[in-house]
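The data below hold one chain only, encoded as structure tokens and taken in the form predicted on its own.
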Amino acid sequence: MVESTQFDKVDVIKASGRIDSHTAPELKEAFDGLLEKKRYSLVIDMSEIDFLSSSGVWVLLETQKRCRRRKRGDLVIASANDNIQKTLDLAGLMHFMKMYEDVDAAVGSF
């Protein structure tokens, strides 16, 4: 399941459960409406999500690279748990990506 919220400049998307091939489709598909309306500042917010597999993973690297593109955009990653973390470590995104210990302080970021 996937939710949206917006603030003034900034969107957090929060998750729940597994993304993974099933439902990483969903998560992206949540990402392209934001960004076809020309929101390049994004939130995930990860503090419901206990596993992030390759595809997951994949459309993090894709929507942060397409919010990149944009002036001052990016997506940045709050509440991510310790299994996520590790997940993101092995793939080599603890250095491309900004992690907030919650969604105030990434928010807060922009």
The other form holds:
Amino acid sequence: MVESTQFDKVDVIKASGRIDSHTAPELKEAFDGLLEKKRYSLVIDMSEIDFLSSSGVWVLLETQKRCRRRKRGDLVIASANDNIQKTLDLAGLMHFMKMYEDVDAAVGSF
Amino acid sequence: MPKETFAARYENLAQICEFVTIASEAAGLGEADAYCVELATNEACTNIMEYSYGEDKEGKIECLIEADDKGVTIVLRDWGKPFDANEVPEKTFDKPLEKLDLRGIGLRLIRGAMDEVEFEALPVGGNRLTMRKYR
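Okay, that is the form predicted on its own; can I get the form predicted in complex with the partner chain now?
Once more the chain from above appears, this time first in line as the rest of the complex follows.
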């Protein structure tokens, strides 16, 4: 399940459960919808995601790539648990992601 | 020695992962190691669905779990196209984001998450993947 909340300059996407090849398309669709509306400052709240596969990583990095083409655009991560960090670390992709302890800190980073 | 056969479809990934996670925890693996087993199994099954069977073909995945005092062994069997992982080079993602090519990330996760990984294309057809995680 994916929900989004719009703030003044930033949009927060909150997903829950597993992000794998079955569920990643729903997350991609949510990001694509925001990018079509020219919203390029994005936070993903991962507090309720307990599993992140390569398909989820792919969606995050492709979205981040598209955001960063815009001035001040970015996708940052909030509230990632140990499992999420483990996936990013094992993939060797941790250095691409900006991670914040909670949504407030992530939103405040823009 | 739990064994289950699943249809090779994305919607079954959660069920396959639950099957291996329950067995890993019953075998005494800690939470972090059990997550590694779940991640590797998810990536291996996704690769089977996407490359061994291809997106439009039906197929099945047999999942066997063995536990002993050293850890857990997961054996995944498929009946799709032969896959030679040795032909896929070790991937590093040291390029700038804009030039990043994420193909091969699943294999990197499998190799990183598990202690031993062995791919076999079987003479009778299909593949067998054996993955071990030690305590």
